[in-house]
Amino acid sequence: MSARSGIVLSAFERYRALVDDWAAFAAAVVRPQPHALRANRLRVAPEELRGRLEARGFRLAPYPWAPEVMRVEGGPCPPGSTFEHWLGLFYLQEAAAAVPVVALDPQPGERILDLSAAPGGKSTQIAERVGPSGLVVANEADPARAGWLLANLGRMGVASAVVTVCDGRRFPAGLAFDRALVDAPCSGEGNVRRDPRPRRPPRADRLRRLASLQEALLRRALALVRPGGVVVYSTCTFAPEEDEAVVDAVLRAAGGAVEAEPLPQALPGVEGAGGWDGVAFLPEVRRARRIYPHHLDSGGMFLARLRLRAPVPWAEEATPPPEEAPDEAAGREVRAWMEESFGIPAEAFEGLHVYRSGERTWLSTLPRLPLWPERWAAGLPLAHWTGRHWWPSGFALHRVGRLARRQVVDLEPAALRALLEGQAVPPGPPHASGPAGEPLRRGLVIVRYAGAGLGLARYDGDLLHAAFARERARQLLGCLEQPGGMPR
């Protein structure tokens, strides 16, 4: 055993009595963690994605409890360096992290709150399940992390989400949610396989601070769901102080208004702890689930599913938030501009509503949206006004760029690489644009590859100059440089 392995295992020694197979646990926590991905069913069927990647040399194995989640058993390059990942056809998500949303079991058309949503893996997973008629409120307290959350929602093409920036302990009441997820900030012990730094046992004062925050978040979520609604509490740590003890404290405070429900037997893991450090928990706390690294060859996860039977004692009276209607005038203006500029037909926006905030417009699948002061974003970024014309977002072009009929070029890998490297490149023949095969005009052009809209370039009458967002261009260039990273 290496020195690091010994330090890692010593940090977890206090959990030995809770772990079902200590030898398997000890072997798993010191091994590198394999990749896993979740197909984005808003954009692609899991079977189609699997076929595309396997055709380029990847080996994928779906998990039986969620076939859209697949273990990556091998491949020509890291899965995060593929064109499909760049386009948002899948999300890199360790298998254990996908379990809480499966346990939450969102249904089509429901209103779901993700109270601690960044970086967005679980919010995008929820959006897939509620579909275009459901509402996902993805909340994040940290504005910097909220930007990361918004980028992932955009990359995955989610148009049913509202992003709020708010301390989850004080999220505004008034909108009765059907379900809520509290994937709470925690000590993160279950992430040991992704973090090579040696670990020490968590300090008691830090555990107390975290448990106080976690309990407050869980109490708030229970005050925000309707009677009969469901809250799933999850962490990626092994510490009972942050797991069963938090659930136990909230159940006791609820005085029978909340019940811990059994989780589906098909889900991985073992039952929750019955007590810790000389303190016995309520018997129903055992209905929680502990997922250790050896169960899925993944990270660690704790989860409990709670059902609201009656209003919790700490719930307050509140009025529903005001609702915002789509900006019909802005919608007509942007859609007309995109049809005139790129030949994108009106039917590309069927079932989508345009909302405007300042100089920015957003696409949403919902005809009304709650309007909280804490709201940051309202759907999928569509376009912003530059002062002279609209500028479509790359995420919107992923959705509608394939339908462009003018001012569009389809590039081969070599030309695309040169463009992303900052070189000016000739456009080649335009993809059949206008009714008379009209030539490219000076100005903005949609760049496509393999039929997918990538972003914008400027055409000067002779050459194309890239106008991609810098970070997105860097990421796509990385895909081109990887063997197996791009479809040919």
Ligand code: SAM
Second form
Amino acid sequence: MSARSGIVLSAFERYRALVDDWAAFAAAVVRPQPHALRANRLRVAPEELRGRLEARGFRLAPYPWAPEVMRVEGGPCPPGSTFEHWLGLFYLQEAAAAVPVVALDPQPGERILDLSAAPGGKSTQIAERVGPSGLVVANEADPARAGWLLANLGRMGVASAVVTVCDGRRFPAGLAFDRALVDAPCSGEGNVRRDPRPRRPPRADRLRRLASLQEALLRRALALVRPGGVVVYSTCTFAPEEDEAVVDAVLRAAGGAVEAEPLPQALPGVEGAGGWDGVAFLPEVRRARRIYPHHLDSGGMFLARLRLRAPVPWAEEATPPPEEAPDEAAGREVRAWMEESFGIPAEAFEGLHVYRSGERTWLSTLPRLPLWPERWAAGLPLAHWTGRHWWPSGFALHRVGRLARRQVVDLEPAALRALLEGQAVPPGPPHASGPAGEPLRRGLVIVRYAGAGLGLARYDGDLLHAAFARERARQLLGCLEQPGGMPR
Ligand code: SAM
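For comparison with the form predicted on its own, kindly provide the form predicted together with the ligand.
And the full complex, kicking off with our chain again.
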């Protein structure tokens, strides 16, 4: 064993008696972690994505318990630097991190709360499972992290989510969710392979603080789901103080209103600890699952699935939140502007409703949305009003830009790269399917690549100038610079 391996392992020595195979655990935690990805079934069939990436030299192996989750066994560049990732055809998610939502088992049309959601790996996974008629409420306490959450939901094209920003311990009651996920803030020991700095076991006072926050979040989630509903509690840490002990304390406080359910055998991992530090947990706590890095050659995870038999003693009476209806007038206006400006037909918005808050409009698959003061986003950003005209979001263009029939240019990699680097580039011929002979007008133009709408440029009558969101342009340039990053 190297000196570095010894330092990393010593932080986990206290779990030796819990771990099913210490030698395999010890070998895994000091090995680099392979990438894994989850195909976004809102956008692409997993097999199609696999074919597309394998044609460029990636090697992918689906996991049997969720074939949309695939281990990346090799490839010409990091999978996060591909056009498919940029476009939201997949989410880079550790295999172990995909298991809690599989255990939550969201069903089409259900209302699901993700109480501590940023950066959104699990919210986007839930959205795909509930489909267009389900509602995902993705909540996050930290406004900066809520920005990432919004960006990931947008990139993945999720139009069935609302984002709220509040302390999950005080999330407003009244909606009676079908299921909730508490993917709790934790000491993160299971991420050791991604962050292999020497570490110490978490200090007792930190563990106490985290456990108290985790318990409060779990209790809140249980007060927010309907009787018969399900709550999955998960962390990415090995510490039983943050895992089984939290579940045990909440089950005891619930006095029989909540039961820990067995998880499907097909899911990876080993049963929960029976006790810790001389204290025995309730026998049903063993139904939880511990996933160690050697189980999936991934990170570490803990999860427990709880079923609400009756309202928990701490649930309060509450009236449902007010409901908001789509803004039909704003919807007509933006759709007409998109048709007039880019020839995007009204059918592109079929099954989608337009909501407006101030200068911003959103696309949602839902005909009504809960309206909490804590709400930040009402779906997929559609367009905002600049004072003179609408400005469509890049995420909306990913969805509808392929249908544009005018003011659209399809660029080759070299021209796209030059544009993103800040150069003015000639537009090339207007798109062939545009109205015959209609030349580009000065003004906004949709830029496409490989048939997908990427973002906007301004045409000055001679040359195109990029008008992409800066960070998105930087990321796309990164894909263009990688061998195998772009489809040709
Ligand atoms: N589920 C996310 C995913 O899969 O991408 C990861 C969630 S991360 C483990 C925990 C999140 O909880 C962090 O983004 C953190 O900012 C947030 N958080 C911390 N305290 C919170 C609180 N009191 N209420 C809600 N969220 C909180």
